[in-house]
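In the block that follows, a single chain appears as structure tokens, in the form predicted on its own.
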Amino acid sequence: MDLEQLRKTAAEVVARDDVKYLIGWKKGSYGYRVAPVFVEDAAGVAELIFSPLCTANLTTYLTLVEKTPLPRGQEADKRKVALMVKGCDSRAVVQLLVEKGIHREEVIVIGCPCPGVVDQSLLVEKYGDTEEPVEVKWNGDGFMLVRGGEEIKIPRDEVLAEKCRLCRYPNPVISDHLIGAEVEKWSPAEDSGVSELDAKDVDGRWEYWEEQFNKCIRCYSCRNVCPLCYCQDCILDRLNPTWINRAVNFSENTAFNISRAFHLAGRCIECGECERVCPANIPLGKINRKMAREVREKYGFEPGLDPEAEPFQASFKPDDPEDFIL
């Protein structure tokens, strides 16, 4: 990655009158870690960084922000909003101007070719955590850890995120502005995890997920971080008529987690942050990609690749044949 393009780029875009900030990352405060950063000037550009280690998904910030009704006496701030995407980034970019969720007017596009990020829990599992600031950076097919001066080569499939084994979308299918040259991409890697469990028998299967759902603690940690939940009243979240219960149980887990996982069925775009942020460590990308390979090989669609295109819920047609139903 190119930083000093990145930051030249987002100095030109912030200067513009018609934007309001850049969303992009920054190093976090310690360790492994990386934080969003809301950039308004071209001062704050010199922040900006681009590296395995911006697993992140952005785009739910577009849609977290200035939601209305405002504070009395407040006007919405019209003015666009930049947003630095990877390439499943940017298919939650498209799947939100399909539902018009945003409009493409309202967005600035800052491409970053991915060549895949690290598992940050894998990181520490091999390499231990730690408190000093690190740097992790794309070294030929693998990857480069530096800390304390030391540097220390990492191979690719030691510490990749699972979605960028499996990812089929590793450039931008959207971007005003492309940082970089495009990457060679890479074949997707078998979804063994998928796999496994079809080839289980359904009490197999229930089995499997009984045990899962039993960990859900219910914080909506998935919910919150995912770029197309995007409701500002949740369905799930109502008491009249209750949808779903409050209590913490596996009935009521069960309910919500399936419930969100239909929600989501060809719109998920697979950026896996759902199960990043779980808190119990319940395998939700699993579920989702049942979902979405269902929908890829039945229907032949995948959301967030063509702004152009209807969603796929809206495809329901009436005189569809029902012999199935019993």
Given for the second form:
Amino acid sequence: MDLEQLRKTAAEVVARDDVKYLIGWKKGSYGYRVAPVFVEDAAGVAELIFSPLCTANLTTYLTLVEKTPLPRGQEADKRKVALMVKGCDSRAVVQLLVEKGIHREEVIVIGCPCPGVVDQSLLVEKYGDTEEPVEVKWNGDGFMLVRGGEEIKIPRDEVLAEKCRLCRYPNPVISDHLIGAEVEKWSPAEDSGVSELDAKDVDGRWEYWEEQFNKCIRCYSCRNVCPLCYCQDCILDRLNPTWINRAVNFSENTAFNISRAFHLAGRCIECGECERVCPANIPLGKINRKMAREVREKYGFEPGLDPEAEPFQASFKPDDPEDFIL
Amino acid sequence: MSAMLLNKEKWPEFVKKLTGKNLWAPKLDGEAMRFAPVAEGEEVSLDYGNTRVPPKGATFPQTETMYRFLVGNMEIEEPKMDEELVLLGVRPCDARAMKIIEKLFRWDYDDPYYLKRRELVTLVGLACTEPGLNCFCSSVGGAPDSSEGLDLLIYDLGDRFLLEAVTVKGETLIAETKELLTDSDASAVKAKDKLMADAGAKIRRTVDHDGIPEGLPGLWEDPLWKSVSASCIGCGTCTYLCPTCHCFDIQDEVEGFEGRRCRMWDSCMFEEYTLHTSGHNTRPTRRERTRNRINHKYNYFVDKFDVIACVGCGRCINLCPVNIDIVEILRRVKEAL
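Complement to the form predicted on its own: the form predicted together with the partner chain:
Below is the whole assembly, all chains and molecules, this chain first.
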């Protein structure tokens, strides 16, 4: 990754009059942590980084902006937002364009070809957590951990995030500025997590998810972090009618999680953020990847690739399969 | 209060004695430790850091049924609340948190649900020997061996445990397990003191809150709030995993003709939290909500109850999806004073 090129491009972008800020990654407050950063001027670009620790999908911030009522006479800030994206993240941008959740002229996409990021929990498990500032870099086929002057080579498979093992789009599918050269695609691993569940019978699957959904504490971090969960009026917040009770129990937790999975069918771009942020360690990726697999295999459709595509759930073809209709 | 020794070989027997009661202890749930019921004969390991979810649910369940009713019927049925509960392996910070929020539930009105549950629970603590990366209890009035809020405190001395009763409930537990215990001696006390001094020295993160409670009102419009909240995604992770966060919402839930009034955890980080019926929101953005989270813990609560409503357990830092770090926020606040 060419940091110099990134910071130079970023400085040029934020210097533009029609740009509000650039959303990127910076070193976090300690150890392996990386935090999102909102850069408003050229001085801020020095903080920007792009490393295997930049797991977060920043696209969510495009729709997370709160639009408070404006004082009389004041006009809305219509300047563009610049955004750093990896391959998977860029698909969320495209999907938002498809759904008209954002418009092309509102965003400047800074694409970062991504050789795969690390799963921080694996890193912590294998190499221990630390409060010292550390660096993790891409190094040939694997990663390099730089800690206290020591350089530790880490084989790629040891700490690679699951979503990256399955990744089919490491290069941004949309970008206005591409930082560095595109990376060579790798052949995605078989999604054993989904296949193993598929192999269970209905009771087995139900038992599995019962155990998982019982753990849910309804913090809604999965919903809030999701770049494609951006309804202004979410059914979870509705009280009249109350679609989903506030009570935290298996029944309501399941209603919540299943609703979210259905709402994301044909829309989820598999960035894995929901699973990463879940404080209860619910393997949410398995639900969403199962839905994505169904849509891909049955309808030959993949979301977040073509900004001109019709939204999957709003399209119909006479030869759509219907063998699953009872 | 008495102090006794328990040889580690007798630990399973000790646990077995407690499982005669309604016993909960930290158990591995997937990848994370959580308090869960212990069945008779089940092993309990005390080899863990802080549980992922704090044990605050023992006295303040995430969903508490206040009463049940039939639609159209004026009578209500109050739930029975009479089962005693023993929590084994509570960290001193989490017990201290219960003591802190009890002040709120005893404030202008004695909350019957909280206080009844508090009365029914016995907290058996476990002193920390390996504080976590983001622990800062000693900065906010706690310690790895704080006994505040606990009934009994256990120290892991290697081949044996030292048990110190803190309250009458703790004494009762000691009396009930007497045949497994031996009298404490000077060497055990010495070992404990050394262990705790070492544990204290292992705490790496610190907060200097001097001047913060008084200074926070003056920083109401400070630009720091926008900056520290910019990346917040507005989820409830920090508040739901916080042992002192105690906000709740009350709802009536009706299915058919059967209804119940219940209260459940709420989070000041949710947009809905301060949304008025009119559509007006007094805390319209995450800036105001983040400011409130810090003010509540480090100003309002101090003002009313003379104690900081943060015990330094580090959970909000560990689990925040976007690395919003309360130690860092407090450092920025201090700088801005």
